[in-house]
Every structure is written in structure tokens, then in C-alpha cells.
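Presented below, as C-alpha cells, is a lone chain in the form predicted alone.
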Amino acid sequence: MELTEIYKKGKEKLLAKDYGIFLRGVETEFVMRNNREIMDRYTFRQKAIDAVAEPDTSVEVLGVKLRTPVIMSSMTMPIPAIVEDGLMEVARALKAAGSLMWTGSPVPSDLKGLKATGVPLAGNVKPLKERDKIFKALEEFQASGVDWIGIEIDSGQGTKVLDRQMVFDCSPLSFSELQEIRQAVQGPLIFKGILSKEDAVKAAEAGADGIVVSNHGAHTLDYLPHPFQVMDGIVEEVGGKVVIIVDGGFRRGSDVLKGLAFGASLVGLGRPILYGLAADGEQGVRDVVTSITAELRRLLSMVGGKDVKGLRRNILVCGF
């Protein structure tokens, strides 16, 4: 199934169900509109002469080897409701596509089963008011053998879709608490939800191995910027010190290439994974990732890229 068809079919199926609300954004939904507008401002500087016919899309990030820089953004809901055994289907699909799975809240009950599929796996925890629950989740992640652990720093006021508060039991984390979390985690630690150079610097100083520049799928605060509006300052401050991952409205290989050009090592997909699962189960998720990767490879060839490492902003032209 082609990508456009997957998106259309998957979105229609999801919106027909109660859990289709997860596709909507917070309050006025400005964030979702702005995501597309900002990404569409950038076009590509074509360099067709001496182009590499088959650029390499493989990456190695924080000890994980992937065939694509396209990964799953952190989420659990509403995957189990879309298809029976949905999390396992997503895990198998991402494994086959050479990608990484990043679970969210609630923490899946069978992390070891997901890891047993062979998919690189990251686990995520929110800044829960009951801090002991955070450390319990950290212990569970590490016992399950996840490759990375993510901590949300942007959902201190919970999450919200339209006018409905979805998550209530959160509270902002302090710098000292992030340091304490760092001490409790033995492997790679990612702080998710960075949207300012100030938070990026604090994340690095607290011991993060990586950060996710993200507006949280438009589910936290209204009128947040798209990552591209803040990436330059963040890369200037912490580029080379921490791994930078980005998500927020990425849909095609062209979007992914722009994210890489801005300085990200990996680009996360949220809703596209849900569309693929709803449209065609495991195969749909695999098709989403492989199709976007194929688009990325074609584009790389025509902007003078031989691989996804070391891309620069000079492949982009700001249209307005």
C-alpha cells in the first residue's frame, strides 16, 4: 500500500473510533497547523551532478545500529486499542524495517516480550507527581533490557487534547531530580521535550546522553513552536555534546531530510505509526517506515548526500 493511501485509510479508521481523539491537538490546535507551515517553508538546494545513486541511510546512535534514521516517537496509547496485540505488531514491523520502538505511558506490561522480537527498544516515563513511581519504572526498564530510557520534561502540567485534560498526575522536574534520575540509570538516558537552548544546556549538564526536540505531538501546551524554530540555538549550544533527536509533524522523507539537515541524528514518527497500524496492521507500520526511508534515499541522492551523517543546513533554502 502506498504511503498516501495508508495515511488516508488509517486516519479515517482512527477518527471513526473514540480513541481518534488522540489525533487532535491541544486547545486551538495551533501547534499542528504551525508544524506543517514551518516545515513547508524550506525547500532543497539540488546538487544533481556527481550524485550518489544509492545513498546510505544507516545510522548508529548511542550503541544502537539502525538501517534508517526514522524511528517511532514515544507512545503506548492508543496502540493496544487499534488492533489485538498491537504493541507486538508494531515491534515486529519496526524490527523488519530496521527502526527503533519507543514506548510511552502507560508502561507496557510485557517489555521483555517486545525486546525479544529483536527490535531496538526505548522506554519512557512521565514526570509523575509520585516520584517513587518514576524510579520504579526506571528499575522495570532496566530489568527488561531496554536500550534507552527516556524522561519527559515537558509534561509537568500533564497532557491535554482539545479542551480535555488527559493526564493529571504530573509535576515539573527540577534539575537536581534529573541528576538523581541520571544516577539511577546505567544506560543511555534521553530527556524528551526540549524546546529551548536553556533547557538543552541544563539537560546536558544533568547528564543526558540525548535530547528530543519536540512539541509532544501537540498534546501539552498551545502555541508551542515547531522544533525548526528553535533548533539552531539548541544545536549551537549542545551539538556534539548530546545526541539530538527531533519529532513534530514529520510525514514524508522530505520532512525527515529537513530534520537531519537541521542537526538531528534521528527523526521520530507518532501519528504515521498509528495510521499504518490502523490501515494494515504490522505490514502497514512496516510500509510507513520503509516508504519514508525510500523517499529519504531518493532525496539524499539529489542534494549531494552520500549518507545521512554530516548533513548541513546548506542543503536547505528558506522560501519565506
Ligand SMILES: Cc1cc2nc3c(=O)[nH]c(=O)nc-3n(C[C@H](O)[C@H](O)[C@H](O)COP(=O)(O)O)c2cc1C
Second form
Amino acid sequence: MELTEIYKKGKEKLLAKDYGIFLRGVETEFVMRNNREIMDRYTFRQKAIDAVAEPDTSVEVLGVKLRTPVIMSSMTMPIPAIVEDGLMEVARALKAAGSLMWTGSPVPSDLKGLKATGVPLAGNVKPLKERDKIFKALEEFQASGVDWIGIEIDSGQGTKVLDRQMVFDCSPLSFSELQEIRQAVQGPLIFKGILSKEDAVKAAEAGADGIVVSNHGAHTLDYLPHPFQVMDGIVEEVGGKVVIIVDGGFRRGSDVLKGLAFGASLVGLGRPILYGLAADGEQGVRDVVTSITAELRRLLSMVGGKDVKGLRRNILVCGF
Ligand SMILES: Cc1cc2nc3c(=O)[nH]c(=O)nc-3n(C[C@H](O)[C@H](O)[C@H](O)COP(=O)(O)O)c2cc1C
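Counterpart to the form predicted alone, namely the form predicted together with the ligand:
Below, the chain from earlier opens the complete complex, with every other chain and molecule after it.
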């Protein structure tokens, strides 16, 4: 199925269910609108002469080899409600697309089953008020052999959709707690939800291997910026020291190329994975990632790129 059709069909199906509320944004939904608006401000500097016909989209990040820089953003809910065996379908789809699966809250019960599909797997932990539960989750993740562990540093006030508080049992993590978490994690550790250079520097100093520059897809605070509004400062401070991943409103190959040009190594998809699953199950998720990657490859060629590494900000023309 084509991307436009998947998005339309998937969105309609999800909105018809009570969990369709998860697609909405916090309070005024400014963040949702702004995500699209900011991304649309950038256009591409075409360099067609001497273009490479088939640029390489493969990447290796923190020990994980992928055929695409397009990955799943951290999510668990509402996947099992959309399709009963949805998490396994997503895992198989992402494996087939050469991508990475990133689970969210709650921690899936069958992490080992997901890992057994062969998909590179990351797990996320919320800043739970009951701190011992964080360390329990870290142990669980490490025992199941996940490739990376993510810590949501941005949900210290829980999550909220429209006027409804969705998650209550969180409180902000301190620098020293992040250092403790670093001590407890042997493998790659990624802090998700960075939106300032100050937090990016603290994340690097606390020992993060990577950061996700993210406004949590409009599920935490209203009036947060889009990552592109803060990326340059962050890349200047920590680029080359930690891996930078970005998410929030990325829908097409063009959006992904912009994320890479801003200095990200990987770009995460939240809602598009849900649309794919709702529209056409495993095949739908696979189609989302492979279509976006194909769009990316096509664009990459015509902006003078031969691969996705070391793309420069100067492939973008800011039109507004
Ligand atoms: C239904 C849903 C559930 C989510 N659950 C989590 C979660 O458990 N942990 C987390 O860090 N982010 C969570 N997110 C945020 C995503 O990881 C990601 O940051 C965001 O969805 C990206 O924006 P996009 O949906 O516009 O692509 C969730 C997002 C959605 C839409």
C-alpha cells in the first residue's frame, strides 16, 4: 500500500476506537501543528549534475547495523490493542525493513520473544516516582539482551493528551540519579526528550551514549519547540560526543532527510508505525518504513548525497 493511503486508512481506523485519543496532542495541540509547520520551512538545494543514482541508506549506530536511518520511536501502548499480537508484528516488520524497534510503556512482557525475531531492540524506562522500579526495569531489559536502553528524561510531569493526564506516577530525574542509572547499565544508554543544549551537555556529562532530541510527539508539555528549533545549538555542544537521534512529526522521506541534515544519525517514527499497523498489520508497518526509505534515497541522490553519513546542513534552503 502507498504511504498516503496507509496514513489515511490507519488514522481513520485508529480514530474510530477509544484509543484514538493517543494520536492527539497535549492541551492546545500547538506542538502538533508546530511540528509540521517548522519542518515545512525547509526545502532542498538540488545538485543534479553528477548525482549518484542509488545512494546507500545503511548506517551503523552504537553497535547496531541498519539498512535505514528510519527507526521506530519508543512506544508500547496502544499496539497490543490495535492488533492482538501487534508487538510481534511490528518486530517482524521492522526486522524485514532493516530497522530498529524501540518499545515504550509499559515494558512488554515478552522482550525475549521480540528479540528472537532478530530485530535490533531498544527499551525505554519512564522516570517513575518509585525509583526502585526504574532499576528493576533496567535489570529486566539487560537480562533480555536489548541492544540499547532509553531513559525518558522528559516525562518528569507524566504525559498528557488534550486535557487528560495519562501518566501520573513520574517525577523529574536529577543529574546524580542519571549517573546512578549510567552505573547500572552496561550497554548503550540513551536519554530521550532533550530540547536544550544545557540538557544535552548534562546528558553527555552523565555518561549518555546518545540522546533523542524530541518533544515526545506532543504528549508531555504544551508549547515545546520542534527539534529543528533547538538542534543547531545541541549539535554544536555535543555533536561527535554522543549519538543524536531526532523524532517528532516525521512522516516522509523528505522529513527524514531534513533530520539527517540537521545532524541526526537516526530519525524516529511514532504515529506512522501505528498507522501502518492499523492499516495493514505487519505488511503496513513494513511498507511505512520501506516507502519512507525509498523516498529518502531518491531525494538523497538529487541533493548530491552518496550515503546518509556526514550530510551537511547546507543541503537545506530555509524558505521562510
Ligand atoms: C501512542 C503513543 C505512545 C507513546 N509512548 C511513549 C512511551 O511509552 N515512551 C516514550 O518515551 N515516548 C512515547 N511516545 C512518544 C514517541 O516515542 C515519539 O517521541 C513521538 O511519537 C514522535 O512523534 P510522532 O508520533 O509525531 O512521530 C508515544 C507516542 C505515541 C503516539
